[in-house]
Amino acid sequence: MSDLSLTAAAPVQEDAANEGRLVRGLLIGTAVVFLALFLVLPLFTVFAQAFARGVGAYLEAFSEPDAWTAIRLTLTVAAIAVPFNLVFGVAAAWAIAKFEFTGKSLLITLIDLPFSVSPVVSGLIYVLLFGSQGLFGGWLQANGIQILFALPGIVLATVFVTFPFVARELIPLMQEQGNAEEEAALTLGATGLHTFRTVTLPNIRWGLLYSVLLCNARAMGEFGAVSVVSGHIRGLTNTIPLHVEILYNEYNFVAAFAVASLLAGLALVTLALKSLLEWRYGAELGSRARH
């Protein structure tokens, strides 16, 4: 009876087996359509227009001086933003990680806000505290002292839209880790920024860098946040998106295709070390479990 029973079996596996593989194969070429229509292609279509009158044509839309003070502006905005990012991710990591305090849940959910909050709307939030009608408006303007439609502007809204990257790559990283080290090294007589530098930094260090590269592409690629508060003023308060926008908008398709090649050519850069840092940073958390 067993010998039937296996015999019975073996057509059911089988068809089990050649439906696994029918689903396998349909989900992979439907990712792989995914992919190609709506991250290749348009990768492709923004090289393509940007090359398509030659590398004479392409170069020429980065002679403008509107388009160098956009990326000078961008470059600025990201420098500042990043910095102080990755101060209060790593910060917020090591606190919602390391200790319980009161407030901690509210803490996260600050942190998260972002992610749930339009990029536009917290424009609109910084008019309504910062603008000449806002609640801040009139003692700004009495101080001389200007956020919109200028580098502070910019920079507030691009780190609101920011700050949650490297906060929220660290928390589960630390979370894992445990406190184990930290707790011999203090045993052990060190001082906890002793134990910060020489324990807690070097074990988040590759998923540090991953955040910080993905808060620099959001930083130089936000376009909604920045569009509000920057009163879109031609070679003083247009970052790299808004310039393109403009471009776009005067039917100058090749110079705007040309400068958003930056940000394509930035997104793929990203990617690639993005890539590389999973591969890396996934071997090392698979040793530290090992051991």
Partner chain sequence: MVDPPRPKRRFRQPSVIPGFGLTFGYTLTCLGLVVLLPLAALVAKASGLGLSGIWYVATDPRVASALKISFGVSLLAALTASVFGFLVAWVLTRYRFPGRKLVDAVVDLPFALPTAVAGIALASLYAPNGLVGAQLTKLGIQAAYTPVGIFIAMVFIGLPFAVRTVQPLIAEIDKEVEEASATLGATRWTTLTRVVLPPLIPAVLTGFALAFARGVGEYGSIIFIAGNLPYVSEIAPLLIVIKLSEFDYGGASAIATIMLGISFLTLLAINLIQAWSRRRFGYV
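Numbering follows the first chain given and starts at 1. Rigid core here is just the name for the largest C-alpha set that superposes within 1.5 Å across the two forms. Fair warning: this is a prediction, and the values are worked out from it, not measured in the lab. What changes on going to the form predicted in complex with its partner chain:
After superposing the rigid core, the C-alpha of V55 moves by less than 2 Å between the two forms. The rigid-core alignment places the CA of G29 2 Å or more apart between the two forms.
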The other form holds:
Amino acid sequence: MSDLSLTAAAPVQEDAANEGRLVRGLLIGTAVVFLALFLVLPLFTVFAQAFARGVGAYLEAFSEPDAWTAIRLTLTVAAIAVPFNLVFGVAAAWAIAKFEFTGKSLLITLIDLPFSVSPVVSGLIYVLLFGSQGLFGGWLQANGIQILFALPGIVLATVFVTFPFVARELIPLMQEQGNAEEEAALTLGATGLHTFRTVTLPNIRWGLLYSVLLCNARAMGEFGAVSVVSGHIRGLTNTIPLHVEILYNEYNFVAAFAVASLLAGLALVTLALKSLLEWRYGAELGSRARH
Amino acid sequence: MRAGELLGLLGPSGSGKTTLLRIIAGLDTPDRGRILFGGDDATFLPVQQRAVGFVFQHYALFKHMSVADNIAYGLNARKRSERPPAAEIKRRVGELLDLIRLSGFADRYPSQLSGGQRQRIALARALAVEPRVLLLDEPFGALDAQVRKDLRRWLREIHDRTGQTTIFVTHDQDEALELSDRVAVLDRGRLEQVGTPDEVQENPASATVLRFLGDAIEVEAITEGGQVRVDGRPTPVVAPAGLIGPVKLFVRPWQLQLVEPATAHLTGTVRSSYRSQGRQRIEVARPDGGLLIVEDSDGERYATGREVGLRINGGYVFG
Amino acid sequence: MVDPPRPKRRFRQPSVIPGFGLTFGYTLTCLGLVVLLPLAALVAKASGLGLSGIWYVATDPRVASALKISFGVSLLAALTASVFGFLVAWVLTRYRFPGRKLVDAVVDLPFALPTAVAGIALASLYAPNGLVGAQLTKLGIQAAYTPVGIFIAMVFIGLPFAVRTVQPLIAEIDKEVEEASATLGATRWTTLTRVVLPPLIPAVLTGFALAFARGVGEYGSIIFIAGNLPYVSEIAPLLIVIKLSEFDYGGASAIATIMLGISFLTLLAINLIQAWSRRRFGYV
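Next up, can you give the form predicted in complex with its partner chain of this protein, since the form predicted on its own came first?
In what comes next, the whole complex appears, and the chain from above leads the way.
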């Protein structure tokens, strides 16, 4: 390589800081095949199995009243848990991102805690609180209040497992945006609430939507934690995932996959919207969500 | 601070200029001291009620609002009873857009504007609420040199036209000296001097002010009978009363003159010289190893290695 | 502005932004009621058992083998997920190919797909008569109802963690550093192993730890494919559920405490890795 020749006829030089074409192709191929086998195939299976005996058999799964109770329960739980965590997440992000105080990183760690707890343990801790032998069990029984094996318990367990979603998305986003725009609004005479509504909220709206989307997917799909606190009372305390489990264990595969396809559809919609938000509004999402 | 004046807060970075500005605006709280607006104590007045117009260094424009909405923000944020009617707000926005010469830009968004344009929008937004005092934090800091120059002149024009009491913060001496009616020099949280640009340049109150306003060399000197002597020879510099003994004499490059070594206060060897904008700048190495730069306009060539003498025609000593 | 500000210890730095008291108070209240109080109930229960009580439960052969399976298989699965996760992250950030954005979106599938749905799908795929299971059986591998099935499920749920922790760092690699290495005469392989990979190690380790922690605690996507044979393919979270259904709160709490202990150690390890990475490379 002592003489340099730069002629137009010379073949295109390989990028010095890149792998060769062959290696590149091989790596891309491996990655794509691996993802297809491990991630896409299971998703495909859900729909394949659901429609294995035709559309009629698929629809039959939804003629069962238990299926509808499960759908209603799941929607109810999400309708309570998601707004709760939305309000919590915005409040926590405001306190953490807009102010400097001692113990901030400890607070963030504590908020993140539910993500590192096994779903089953998340359910267990509520059983220890509200179960018949639990801390408040006796008092609840004496007063005729039902938390475990009922809606409140399912909601609580769902709130727990989805607790960090909104906060941990908004904190980095709001930290990155800083306080300048809020300060500008305040110097112009706006009140705190007016500032939040007209300046902060519009700035975090896409991040908020993004996190609510993920929070909702998890809330509707949570299995382990809910399974522990629900008591599996058919037609009463079964959410969609629990209903899927029961159908599957009864070897009613078509119905199980049919109901599961609802959740898989939700996952696909969530993923599509999530990707759309990332491509379209990447700069307005928390740094964690950008890639 | 006088009503209607344009005051420049000048100081090196970290000197507390921005903090002072933020305290005046009510964005930061002072550890001690008070803030007075025309005799009223505003120290504990919340930021919303101070009626200041603050222009942030990076403008802090509301990204999701159009230019018109940005400018109208302060008026729209008022309580319904104090809010001007929509037509009046629209008229006021139009006026301000004319003032900043961006009339056609009402419906644009901040991301579609250049840095200089954003700067002007930020100014219009602050002016819209008719503030008692306009505060500008490094108003030209984030702009490139040419835009900077244009905007400087333009800001002076706006000020002369509106008579708006204004404080602006800068670390650029030229900017402060060119723009301000009066300059306040800050260093490490202390106010060193307040005065007109001429005053602070001709009579700097301290070595810090002197150094900050331009290049200067330090020379060992002795004061005797009100006269400052260097190397035994008298200089035209008059020492403050009561100052006797060894002192530091600060000399600006243009207060030095190249002369024959025999009659000079200082001597040295020419290290290099170059011409720039009609003047010759000569780098002279002192016997103690120190370097100094002399400006000379008499056209004589100074070759490298030549022994030269320097006469001190002026300078400053501080007690 | 006459005196320099006195340094004063304050809980909160002063700020004009309003609403700290309200939002901070609300945050603490929610955190306390939803997260800390229930976790305290577990801690209380565990300390009631004492170390000896927990040890007694942990050394029960069935519990011990469940813990061994959970941790052992999860370790292997996290390792696999890290290797393939790195490959996927590299391919997605460094190469341009048709469908790249789609592939990128697919990586998050295990985050979005409910675990129970993933569980029954994997079970039916890898069952001896399933699409993949039938092929594996021909090769003499039985996946479903064995630790192999657990492994597959854990790789499935761990993969996004491995990809998403390294991906942003690969994207930030300064191309000029690689070019500099090339101009200095290094082969591509040398450049990769000596220049590109070392700064990525902390992120890979973090991704590994996250995938591992997730695998240990995972329940929904595993129980269907695992077959749950005691001593063979029974995982620790399932034992908690079993103990609870027998109203053995103590036993369930003991296993939960051990699992929590391990996940805290993992969390600690991640923090140490990141602290080290910040010192060594200046970023997380």
